[in-house]
Structures are given as structure tokens and as C-alpha cells.
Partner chain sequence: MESVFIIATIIYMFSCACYFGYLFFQKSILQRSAIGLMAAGFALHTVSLVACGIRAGNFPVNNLHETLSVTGWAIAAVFLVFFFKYKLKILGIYAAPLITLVMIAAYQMPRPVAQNPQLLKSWWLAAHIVTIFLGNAAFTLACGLGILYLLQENAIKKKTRGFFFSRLPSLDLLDTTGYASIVVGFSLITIGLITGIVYAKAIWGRFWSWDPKEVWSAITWLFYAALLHERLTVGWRGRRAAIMAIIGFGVLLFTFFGVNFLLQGHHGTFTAM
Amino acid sequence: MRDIVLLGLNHKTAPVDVRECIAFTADETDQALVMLRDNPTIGESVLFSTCNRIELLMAVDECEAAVTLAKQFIAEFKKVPLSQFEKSLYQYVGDEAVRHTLQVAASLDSMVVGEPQILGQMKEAYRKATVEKTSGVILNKLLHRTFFVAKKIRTETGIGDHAVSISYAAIELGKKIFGDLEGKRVMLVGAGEMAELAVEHLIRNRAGTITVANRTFSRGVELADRFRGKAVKFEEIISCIKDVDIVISSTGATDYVLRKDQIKEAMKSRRNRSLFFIDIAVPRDIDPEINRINNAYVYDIDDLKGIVDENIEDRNREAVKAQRIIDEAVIGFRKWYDTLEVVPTIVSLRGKVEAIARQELDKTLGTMSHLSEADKQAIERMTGALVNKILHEPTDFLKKDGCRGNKSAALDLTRKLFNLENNH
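Can I get the structure for only this chain, the form predicted alone?
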């Protein structure tokens, strides 16, 4: 009976420089799977590699040998000494490997609990394994179950609700202010990673024109082009502000980029239309004194952190519910997994009893040539019914009751009682 084993490292156990060394590209994953498939020590395998984790999920006959081989394989494939990453590796076997796989898919093991990308990445890893035929009966069942449970967790808990990144919180705040962001014009001051994430959320919320102002104009143009926005020079910010509803600022400046006197002047041409500033820079980009201007509202990173912290608490509460769903799924998978060991015994038992019945039936019918065809069929049906009735309770016991106690002992006794080992 094969063991399920998971070997890996992640953002909790290994720093980024170690993760980078052994991360697998898409092409390397394909290549590695082919090499693993050809190795008899590893029965089934799925290789999962992202910037935050590298994990090899396996179904193996000999756990220790497979883990030793897998470690060596990663070291040789990536040309990195094993000593460089071995201390960062974790290893799970059986139910714990199943539980970990479910937790990863439900994003309970992610840097940000509840983030949705991980499930898509796992599905892609599984697709590659099915293409290369490295996933078999056990891992197919486990991963189908995993994807079903991850979807159930997202539907039945609020684990994916609410903003838990500063950029996302900024957009959520904009939504609270305006009701919705559809058609709202936004200016991004700065074109770094925070701005990029904010733009993705804005597009999802069908915001209107997105204007990007960045000190390095070419970088502003690049970000604006990617999201069909427009780029302006840093010096044009004040003249363009009259046409926007929200300003999101995230530069690396050491002093205020927007000051009270500049905005006071710009507001004159806005005819009292509200203007919202969301400052996600540290140190701050936007002079908090702007709040004193009529119809101008400034929110800084501390306001957003309050939202994020509250939402992380919400997600963590939901994670407890998710954990219960996972515990149930582990028990369910274990029941299915245990039947794999039972099935061959049941098949052998039925085969033996049916063969004896067939032998005796043929012998008896051979001496009763006067019977009509209908009579012979009736006796055959009766023999089949007898076999089914005799086997019903032993089969039921092996499938259910036998699993409650010492299942291996029940299977062993059945095989001895019916001499199934010599049933060839």
C-alpha cells in the first residue's frame, strides 16, 4: 500500500535566496516530472513551485528511500548542494500530507491568508502532472478532493473577503466613499509595486480613466500602457488634478509631493467636487493639512492599516471554520484510502467463492442432462444469489467494521481463513 508523502519548503522555513535557488520554472517542472516518472522509487508525483513555496507531493512504496531520493534529485537537478536547503525542508506523511495539501489550496498556509492565486497555481501543477502521466489513482483522488474542498471553503467561509493588502484596502476605501468606483477617474502618483497592485484592483472595479504620474516618465508610460491609461509628467500633476476624483500616491519621496497651497489652488477649478487622496507611502507623500480644505479628504497608511488589521482578524476567525472543513475532508479521504487496501482482499474472496461455486455447479449440471435450458438458468441464478448472500456480511465487515479496529489484522485473518494467498 503506497504512502502519501509531501516534501517541501516555503516562506516560513526558507529565506527568499534559498527559495530562488531551488524554484522550478514551467519548463523545468515538465522536465523534472518526466525524470521522476522514470524512477521506480517514486510511484506518483506532482511538483508545485511558486515564489513562496516548492513542494513535491508523492505516492510511494518506501517512504524513507523516496524522501532520500527526492532530496538528492532536487539538489542535482537545480545544481545546488543539499546542505544549502535541507534544513529548510519539511516532510509530511499520510494524513498530515493530506492536511497540508488541503491547507495550501485553501490558502491557510499562504503569506496572506485567503489569497486566491494559490489554487490556480496548484491546478496548473496538477495539469502538468496529468499531461506527463506522473499522477495516478491516489494523487488524482487527493487533488480532485483538494480542489473541491478549497472551493467549498471559499463559498462557506469569509476567508477571501475584505482587504488584507494596503493597495487593496485603498481601493476598498475608495468604494466606501463613492458607493462604487465605476467610471471614477483616478490619478496614481508613483508607479511602483503598490501602484501596480492598486491599478489591478481599480480595473476589476471598472474605474474610469487612470492617469499615472511618475518621476521617471518612461516607467509611468509603461504602467499606463499596460492598463490602457495615460501618463503625465510629474510637473503636470497639479494641472491634471482638476479632472480626477481620487489620487493614490505611493512614491519613494522623502518629503511631501502634494502640499496644501497647491491643492487649495487646484480646487478652485473643481467647483466644489470632492477630491479624495489616499496616501500609501511611507514617509507620507500628501500633506495632512490638505484635510482642512473644503471637499478635500486625505487618508494615510495608518487609516488603511486599521482596515487591514481588522480584516486580517476577520480572516483568521474564518480560518478556524476552514480548518474544521479540512479536518472533515482528511477523515473522508482516509476512509477512501483505507478501502484501497480492502478492495484486493474482497476481490480475491469473491473470486475464490465464485470459482468454487462455478466448479460445483458445472459438475452437478453435467450429471443432469435431462434439465431444460430454463431449469439450468434458474439453478445458475440461485447459485449466484447464494454467493452474494454468503459474501454480503464478510464484505460489509471488511469495508466498515474491520476499519474501526485493527484493519490489517482483519484482512490478514480473512486471507488466512480462505487461503487467499494460494488462490491462483
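None of these values were measured; they are calculated from a predicted model. Residue numbers count along the first chain shown, from 1. Basically, rigid core = biggest C-alpha set you can superpose within 1.5 Å across the two forms. What changes on going to the form predicted in complex with the partner chain:
- The rigid-core alignment places the CA of residue 375 2 Å or more apart between the two forms.
- With the core held fixed, the Cα of residue 335 is displaced between the two forms by less than 2 Å.
- Annotation: Cα of residue 37 displaced by less than 2 Å between the two forms, core superposition.
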Given for the second form:
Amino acid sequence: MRDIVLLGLNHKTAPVDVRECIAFTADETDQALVMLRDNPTIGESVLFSTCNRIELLMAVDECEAAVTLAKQFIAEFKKVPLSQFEKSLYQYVGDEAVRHTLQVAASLDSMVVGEPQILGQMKEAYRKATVEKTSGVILNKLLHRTFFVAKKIRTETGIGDHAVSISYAAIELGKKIFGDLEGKRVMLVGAGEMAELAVEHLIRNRAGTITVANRTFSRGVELADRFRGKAVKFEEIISCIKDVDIVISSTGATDYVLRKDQIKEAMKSRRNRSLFFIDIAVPRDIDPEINRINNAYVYDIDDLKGIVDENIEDRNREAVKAQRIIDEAVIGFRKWYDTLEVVPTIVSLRGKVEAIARQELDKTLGTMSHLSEADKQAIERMTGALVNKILHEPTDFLKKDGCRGNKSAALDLTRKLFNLENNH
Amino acid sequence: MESVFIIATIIYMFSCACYFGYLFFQKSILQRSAIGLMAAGFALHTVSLVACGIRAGNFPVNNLHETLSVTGWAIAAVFLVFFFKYKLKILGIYAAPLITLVMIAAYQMPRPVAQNPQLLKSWWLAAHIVTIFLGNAAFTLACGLGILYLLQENAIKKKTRGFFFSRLPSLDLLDTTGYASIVVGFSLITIGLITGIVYAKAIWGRFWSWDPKEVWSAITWLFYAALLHERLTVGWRGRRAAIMAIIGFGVLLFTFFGVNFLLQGHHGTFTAM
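After the form predicted alone, can we look at the form predicted in complex with the partner chain?
Complete assembly follows, chain above in first position.
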């Protein structure tokens, strides 16, 4: 009987320099899968590698031997001494491996709980494994089940809801003000990593023209080129405000760059259309009093951080619900897995054929009342003999490992051929 | 047709319950059920009103019971149209309970026979009533949208977010829809007032008689005209527009009910109890 074994390391167990050394690129993954496939100790394998984790999921006959071999394999393949990363490796067998796989796919094990990319990355890893034919009956079933459960968790819990980064939080707020960010004009005052990231997010949400105002005009022009926008002089900010919808500010100024009376005046010329200020600078660029003006909204870095923290808390609460769904899925998978044992399969196969024989026998004898008791017994004996003879070869095949190694596939096929899923 | 009226009311109640469920649990199945029930209730309600009208031989506004019933019907009609136009799902949380309450109030009212049914038999009058009621219903929705706008605006300004932030749509959508309902309402009551004036000439021989109902109708019309004018010229939008829509609804309520109960006017027959 094959065991499911998972060997891996992630951001919790290994520092980034170790993860960098072990990470598999797409091409390396392909090569590694081919090499693993050719190794008889490892029955099935799926290799999954991102910047935060490396997971090798296997279905093997000899658990200990396979784990030792897999560790050696990684060390040799990546040319990193085993001692350097062995401490960071974790290893799960059976139900625990199933549970871990489900948790990873549902993004419960991620650095940012609920982040959505992981499922796509996992599907891609599985696709590679199917192309190289390294995954078999067991891992196919496990991963199909995993993707199904991960999707269910995403729809039934709020684990993926709400932004958990500053710039996404700003986008989410913008959507609550403007509805759609398409065509909304943006002004970037100053520069800075987080501010530029926010602008990029806005562009991805199809925001309109980007205007850049920087104290150093040449720097402004440079940024404007990058965002395919236009640069304006720092002194022009106020006159430009009437034409923009979102202002992102991130300057090194020690005093407010925009004051309440200036904006109050500007609101008149924009006929009170909503104006959203995102103040990422410390100390602040935008007078918080501006938030009191009708249809003007000011969010500074602390406000945005507050939203992010709150959202992370929400996600962690939802993770508890997700855990319950995973517990159920582990039990469900265990049920299927147990059917891959030889004896229960033979018993239910026999039960099924005998039930059919009994049913048909009763039907036939019921219409033939003229038969004597002796005749009836003879027919019953004959039916019993038929059942035994028909089942002899398949039973032998399953018991004696006639399927050369891949017993789980043969058992699975048997169950499918005779539709045994429903009567155990 | 009493039973149809009651069934329609019960369906509205279920719709209302679904909207409350949707507000709390955010399951789209609840919202879909709610709008489906609303449409079903509206269809039955229409049947009940038509039957009522045929039996009486005139437009069914002979007493307060019928007037309220038509009010509920008009709100449902305008709500359904706005729902399909703007896909503003959460507005139901305002409209459904309101319709249900109006229906229950209508059910409680006695149903005296009209004193002067001859007065009511005219196509001018039918046009007057239909446009006024639908216009008022649009203003009613504008008020609801104003309330929702203020709730959402408060959530964003106070940075507390909380219960309504995630449940309500964007400020822009609320403002646009609110504006659209005021434009629709204003257009309809303008037509309604014109037909009313023409009808007054036909039946009383003069266009305008300084009746309290007429005066207050003019005040309401002027109020909404000012609101629209300010929006187009100086940009009264967002918070101020929302507050004005709510105040406007107060003026409207007084014109609709207050005048009939507190002042004496020639519209008394419609709210007879």
C-alpha cells in the first residue's frame, strides 16, 4: 500500500537565503520530475516551488527510503550540501500530508493568509506533473480534491476578502468613492516606492492620465515617462487639482503641501466632484482638516495601515472556518484512500456480483413454480459456481500483485469498472 | 380581490425578509430571491388594482386604502425599473420594508365608498394620478438613496468603516442613482401637475384656485427644481444633494398627506377614511 509523503520547506522554516538556493525554476522542475519518474523508489511525484516554499509531494511504497532519496536528490540537483537545509525541511506522511497540501492550496499557510496566487501556482505545478506523467491515481485524486476544496474555501469563507497591503487598501477605498476607477485622473506629488506602487495599481485598474509633480522637475519628467503621463511644476499643483480625481502624495516636506483653504477653493472650480487624497508621506503632506470638506476624502498612511491590520484580522478569523472545511476534506480523502486496500475491494467486488446473482436467481425462480425443490437447488449451486469462477482470476490478480507494482491503480480501476464506490 | 391583495402583501413581506437576510449574510441567492419575490408581488398587486378599478369603474383612489395601495404599487414599479437600470441591489433594503409597511397600512384602513365617483371618471385624471404617484415614488427612492449615501459617506469620512462600508455600493453610484431618480421624479410630477391643472379647468372651470393642495404642490415642485438647478450650475452633489433629497421628501410627505389631514383641500376624497 502506497503512502502519501510530503517533503518541503517554507518561509516559516527556512530563511530567504536557504529558499533561494533550493528554489526550482520552471525548467528545473521539468528536469527534476523526469529524474524522479525514472527512479523506482518514488512512485508518483509533484514538485511545487515558489519564492516562499518548495514542496515535494510523493506517493511511495517505502516511506523511509523515499524520503532519504528525495533529500539526497534535492541536494545533488541543486548542488547544495544537505546539511545546509536539512534542518529546515518538514515531512508529513498520510493524513498529515493531505492536510498540509490542502492548507497550502487554500492559502492558510501563506505569508499573507488568503493571498490568491498560490492556487494558480499549484495548478501549474500539477499540470507539469501530468505532462511528465509523474502523478498517478493517488496524487491525481488528491490534487483534484485539493483544488476543489480550495475553491470552496474561497467562496464559502471570507479568507480572500479585503485588501491586505497599503496600496490595495487605497484602491479599495477609491472604488468605494468612485465606483469604477476607469478614466479617473491621478496626480502623484513627490515620489517614493509605496506611492509609485499605488500609481501602478491604479493604472492596472485603468485609471486615466497620470500627472506627476515633483520639486525636482527632471525627476518628475522621468516618472511621468514611466507612467506615460505628464509632468507639471511643483507650483502648479493647486491649479491642476481641479482636473484630477485622486491625489497621491509622498514628499519629504516638513510642512503641509496642501492646505484646507486651498482645497476649499479648488472644490468650487471642480463643481464639488469627489476628490480622494492618499497621503503616504511622514510627516504628512495633506492637511487632515481637508477631510472635513464636502466630497473630499483624506486617508493618511496610518488610516490605511489601520484598514490593513483590520483586514488581516478578518482573514485570520475566516481561516478558522477554512480549517473546518479542510478537516472534513481530510476525512473524505481518507475514506477514498482506504478503499485502495486489497481486502475491502475484493469483499465489495464479491458482494456486488453475489447480489446481482441473487437478484436474478430470485427473479427467474419466481416465474418457474413448476420446478422441483431439487431442480431449484441445482440452479442455485450452478449460479454460485459461476460467481466463484468469474471472480477467481480478478481476485487472484489483485491479491498476488499481478499488476506489477502499481496496485493502487489496479484497485482504483477495479472499483470504477464495477462501480463499487457506492456500496462500502 | 381582497385575497389577491393580501397574497401580494405577504409576498412583499417575504421579499423584505430576504433583503434583510441579504443585508446581514451577503449571499447573492437571497438578493435574487428578494427581487424575484418583489416582481411576483408587484404582478399580483397590479392584478388586484386592475380588478379594483374595473369593479369601481374608475381609477382605484376612492379612499385612503386604495390610495395607499397605489402608493405602494408605484414605489415597487419605480424600484423595479431602477433596479434593472442601475443594478443597485442594496436599495431593496429601503424599498421592500417601505412597500410592505405601506401595504400593511393600506390593509388596516377602512374602505368607504367614494362620495362623488363621477368626479373620478376622466382620462386626464388617470394620467394626473399615475404620473404624480410614480413621480412621488421616484422621490421616495431618492430619499432612500440619500440616506444610504450619508451612511456610506460617514463610514468613509470617519474611517471607521464597520457594518455598512462593505455592504453599500460606491458613493458615486449612490449619487448618480439619486440624481437620476430626482430627474425622473421631477419630470413625472411636472407632467402630473400640468394634467392636474388642465383637469381642474375642465371640472371646476379654472386652472388654479389657491387650494392648499395646489400651493404645496407648487412648493414641492419649486424645491426639486431648485435642487436640480443648483446641481447643474454650482455642483450640488454628494452630501448636500443627499441631504436635500431627504428634506425634499419631507416636504413631499406633507404635500401628499399633511395637507389632506391638517389643511382642508379639494383632494380630501382620496384619503377618506
